[in-house]
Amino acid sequence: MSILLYFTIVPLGTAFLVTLLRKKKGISDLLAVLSSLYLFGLSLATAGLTKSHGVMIYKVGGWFPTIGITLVVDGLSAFLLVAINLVAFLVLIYAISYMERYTDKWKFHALFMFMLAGLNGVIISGDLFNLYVFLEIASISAYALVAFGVKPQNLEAAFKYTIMGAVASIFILLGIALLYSYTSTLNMADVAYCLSDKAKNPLLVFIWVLFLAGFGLKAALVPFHAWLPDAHSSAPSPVSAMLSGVVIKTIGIYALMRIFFNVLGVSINLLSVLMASGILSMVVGAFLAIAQNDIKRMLAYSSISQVGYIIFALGVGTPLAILGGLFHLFNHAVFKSLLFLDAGAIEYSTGERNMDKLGGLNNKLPVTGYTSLMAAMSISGIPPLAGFWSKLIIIVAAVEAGYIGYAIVAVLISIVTLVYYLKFQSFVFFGKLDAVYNKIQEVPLAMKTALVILAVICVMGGLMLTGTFRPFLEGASNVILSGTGYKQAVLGAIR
C-alpha cells in the first residue's frame, strides 16, 4: 500500500532535481518525462490492485484515523489516476519541443511536477483537509502556469484565474471548517459514518452550497465560467491542454463527486441542481464557442459545454448515466488536450490563431490536421469515435429516466458542437493556402508522437465499453452509485 506516496513524493522530488539541476541542458525534460512515464505506469498498476484486492488503504505513519493521515485509492480514484497520468505524460512530450520558445525551461518543468503532486494528492487524499492542501497546491501552480508567457494577456488571465480560484478556495475552506465542527472528523469515511447518526440539519444544506459553489467554481460550470476562456486561451498549449483536459475535472469535478456523492450523500434537490447546471453549461457554452475565430478561445467555450455533458449525467444519477459521465470525462480528457495540442501546433507553424486568417494548411500539416479531425469528430459525437459512445450513454439514460426534454437538448448541442468544429476545420485546414504560410513545416517529432497518440486513443477509446476495459469504467462508477456506503469500504478496509 505504500506505492500510494509515490503519486505525490515522485512529482515533488523531480521537481526539486528539475530546480537543482536546472544548469545542465536537457535535464529537465528527460526527468519530467520519465517521472510521468513512471507514474503512467504506476497507475495502471494502482488500477490493476484495486481491481483484484478492492480499496487500498495507506496510513501515514502508521498512524490510525481519524488521528492519523490515510491514502485511499478505489475504483473512481484508480480511473482518474490513470487519465491524470496519462495526459501528464503526452503533453510533456509534446513541451519537449514546444516550451523551447519560452525561457528558462526548467520552471516549467518543475510548476509542472508540483501541479501533477497536487492532482495526485487531491485523488489518493482520504480526509478533507489534505484534499484541499493538494488542491492549492495544484491551483497555485497553475495560476503561475497561466502566466508563463509574461506577456499582458497572460498575466491578466493569470490574475482573474487566481482571484476566482481563491473566492472558490474560501468556499471550500469554509464548508469543510463548518462541516469539521458539525462531527469533529476530517477523515472522509468518517464524516460520512457521522452523518449517517445524526438528523438532517439546516447548517448541512449551507454546506452543500458552500461547496457546489466552490467546486463549481474550480470545475467551471455556469454561472462560475468567466475566468476559464481566458485563463485556457492565454496559457501556453501545453498547459491549456492540462487545464482543460485534467485540472477542472480534478479539482472540480471529481472533488465534487467524491464529496456529494461519498460523504454528505446526495438528494434528489441535489441531483435537479446538477441536472440543470449541466444543462446550462452544456448550452451556454455552446454558443459562445460558435461565435469565437481564435482557436483556443472556442476550445475554452467548448470545454464548458462539454462539463456540462458530465455534470448533466450526474444529475441523471442512474447507474447508465453515471458510466456515461464517468466515460466521457475520461473522453473529454484526451480529445480536449488533444485539440489544445493542435492549437499550439497550428500557432507553432503558423504564429497565428484567428481562423479567419488561416486556411489550407492540411497541405503543409498533414499530422496536425488529421489528429485534429479525429479529436473534433470525436467531441462533436460522430460514429464510432469514442465521443459517438460516451455522448450516446449519457442521452440513452436521460430518456431511460424520463428526462426527453434534456435528452433533446443534449441531441442539439452536440449538432451545434459538430457546426463549429467544421468550421474551425474548414478555415484552417481546407480552402485555399496562403502564400504567407508557403514554407511552414510540420511540427517536431516529439510533439507529433503526442499528436498521434491522442489521435488514436480518440479512435479506440469505445473499446472501454468491451470486456476487457469495461470493469475499469465501471469499478469507478460502482463507487459512485455505493454512495454513502463509501464509508463502510474504508473503514472495513482499515480495520
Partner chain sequence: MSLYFLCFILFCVGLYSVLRKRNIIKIIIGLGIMEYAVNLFLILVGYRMHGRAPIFAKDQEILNMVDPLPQAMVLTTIVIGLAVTIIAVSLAIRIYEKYGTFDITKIRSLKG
The other form holds:
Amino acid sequence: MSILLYFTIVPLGTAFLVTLLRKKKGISDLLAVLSSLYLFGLSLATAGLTKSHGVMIYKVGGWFPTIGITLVVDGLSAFLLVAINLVAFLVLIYAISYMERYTDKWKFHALFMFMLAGLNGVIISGDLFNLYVFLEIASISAYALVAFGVKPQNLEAAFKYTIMGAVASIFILLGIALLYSYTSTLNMADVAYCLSDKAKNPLLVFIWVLFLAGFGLKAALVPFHAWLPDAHSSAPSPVSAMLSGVVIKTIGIYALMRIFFNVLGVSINLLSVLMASGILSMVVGAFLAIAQNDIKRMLAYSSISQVGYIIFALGVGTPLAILGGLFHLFNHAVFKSLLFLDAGAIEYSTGERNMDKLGGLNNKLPVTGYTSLMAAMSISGIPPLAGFWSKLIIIVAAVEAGYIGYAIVAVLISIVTLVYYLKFQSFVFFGKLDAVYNKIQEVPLAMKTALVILAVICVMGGLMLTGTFRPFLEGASNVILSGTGYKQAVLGAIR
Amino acid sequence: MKNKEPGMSLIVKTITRFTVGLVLVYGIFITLQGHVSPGGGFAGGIIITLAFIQLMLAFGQDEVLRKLNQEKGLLLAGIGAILFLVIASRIFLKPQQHSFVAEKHFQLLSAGFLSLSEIAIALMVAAGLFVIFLTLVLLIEEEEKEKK
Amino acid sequence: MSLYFLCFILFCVGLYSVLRKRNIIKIIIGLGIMEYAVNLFLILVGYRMHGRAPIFAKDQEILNMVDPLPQAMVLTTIVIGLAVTIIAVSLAIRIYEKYGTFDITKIRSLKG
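Moving from the form predicted alone to the form predicted together with the partner chain:
Starting with the chain above, the whole complex follows.
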C-alpha cells in the first residue's frame, strides 16, 4: 500500500521545488495547484480503497511494525484526508489571485505545502511520535503563515499563536514520553494493546490531562481559546480559511479522537468533560461573536462555537451523535473556509474589514454575496442546507441520549448563530451602498471559481447522508465507535 | 577606537585561518562516517555551518557573503532537500531492494543509499542553518540602520 | 524516582517563566527550559544503570545497553525545538522593530 506514502512525498517535494524555482514567475502557483489537485484525487482513491480493503497499512522502509513506523489509513483517516485536500485545493486556486498583493508568493506556497504535508502526515500516521513530528511540521508552518503579512498585528498574533502552540506541543510530547515509559512502545495499536493488559494506574489520568490540555489548546476549546481569534483574523485570508477550516480540526479534534477513543479508551468521565467543554465553547464563542465588528474576527469566534458542537457531539458518544459530529466537521470545513474566503474577497475589493463601514455590496459583488449567503445560511442551520442536517442530527442524538438540557442550549446557540450571521449579511451585503465603493469590481476569475465550487458543495452537502456517500461517513464514525477495537483492526491488518 | 577593517582583531583572524579548515574537514568527516559511527548528516551539517559562522565572526560579513549568500544558500538547501526526498522515497517505495543494515561492517562504502542520504542531509542542514543565521543577523542590522 | 521529580520541577520552572514573565525573550527561554526538561525526561526513561550506548563496535559484545529509541526521539525533538525557537526569535526581532519594546503588556493592538 505504498499509495499512502505519496500523501507526504508530493507536498514536500512541491515545497522544495517551489524553493528551487522561485525565480520563475507563476511556476509556484502552477506547481502548488497541480500537486494539491493530485493529492485530492489521491485522497478520493484512498477513500475508495478503504471501502474495499478496510484498514490499509504501509510499513515504512519494510520494517516490521512496532519496531518500524507504520502508516495507517482507515475510514476516519480517509474521511479527513478528503476534507483536507479538497479545502487545500480550492484555497490554492483562490490564492492564485489573492496572494498577488503580497511579495514573495513562493514563500507562501512553500509554507503552505509544508503545512499540507504535516496535516496529511498527522492523518496517516499510525505511530504516536510520528504523529507528534507531523503535528509540529503543520504547526510551525502555520505560525510562519500567520505572520506572513509582517504588519504589527500579524506579528503579535503569530507570537501569541507560537507560544500557545509550542506549550501545547510540549504537553503532548510529555504525554507521549510518559505513555512510552508506561508501555514501552509507540505504535498506537500496540499502545492500546499494552494498556488493555495493565491495571488502572494514576499515571494514566495524568497522561489524559496532558493530552486533553495539549490537543484542547490546538483545537481552541474554550479555556484555551485566547489565541484563535487573533491568529485566524490576522492571517491572510487563504491561510485563515485553511487554519479555521482544516488545521484546528486535524491537529486538534482528529488527534484528540484518535488518541482518546482509539488508543487510551474512553470512559464516562472523559465523555462528560468533552461534553461540558463543548457546550462551554459553543456558548462563549457564540456570544463573543455577536459583539464583533471585524468580519474575520467574528468568523474566528464562530469557529470556536462550531468546534464546540463537534466536541459536544463526540462527548454524547452515541452512534448517531458521532455521525452527526463528523458530518458537522466536514460541513464546517467547507462553509467556514468559504466564509473566510468571502471575507478575503470583500477585503480584496474594498480594503475594509469593519462591518459598520460596509453595506450594499450585493450589487457590486454578486458572486461573493450569494456564496456567502449560502454559507451563512448553512452554518446557522437553515433547512435544506448541509449545516441544518448536521446540527439536527447532533441535537436529536443529544435528546435521545437523555441530555435534554444540553440539547436546548445547542438549539438556542444555533439561533444566536443565525443572529450574528444575519447581522453580517445585512451589514455587509444589504442596505445602501456607500458612495466610496461605487467603483469596486467583482473579484478575479480564480477567486470566483473557488467560491462557487465551495458554495455548491455547501448546498449539496446534505446528500452525504444519502445513498453512495453514506458508507463514507459511516466508515469514519464506525472507527470511533469501535473504540479500542482499533488495535485488533490494525494488528489484524499487519499480519 | 574603532577598527578600520571589518571583523575582529588580528589574533582572532590568524587563529581562524588555521582552525576553519580543520572544522570544515571535521564536519565532512562526521557526515561521511555517519552510517558507521555516531554522527551523521545533521551533526556534520551543523559543524560545517559553524565553520562558516566562525569565518563571518572573524572577518565580517562581506567576506563570507561573497562566498555564500542567501540566494546560493537557499539553492543549496533546496537541492539537498530534494536529493534527500528522492533517495528516501526510492528506499521507502521499494524496501525489498535496499537494505538499511550493512552487509560489510565498519567500512566507508557500505549501507548503500544510507551514506548518500547523509550527504544530502548535511547539505540541507548546513545551507539551511546558515541561511537562517544570515537572515536573523541581517534582520537585526537592517533595524539598527533604520534607527540611525 | 527523585530524578523524575527533579525533571518535573524543571518543567514547572519553564512553565512558570512562560506564564508569568512579561519579557518576550524570557518567555522564549522558558519554552526552551520546558522543552529540555521533556528531553531530559525522555533520556531518563531510556536509561539503564551501567548501560552503554547501543552502538555496534569491533571486538565487543554489548550485554547491558540503554534504550536507543528515546535518544532518537530526543534528536528529533531538538531539531523541532530549534525550528520553534527560530520562529519565535525572528518574530521577537520583528516585534521589537515595530513596537519598540519587549514587554508583552505594552504590545496590545489586538483585543476582544
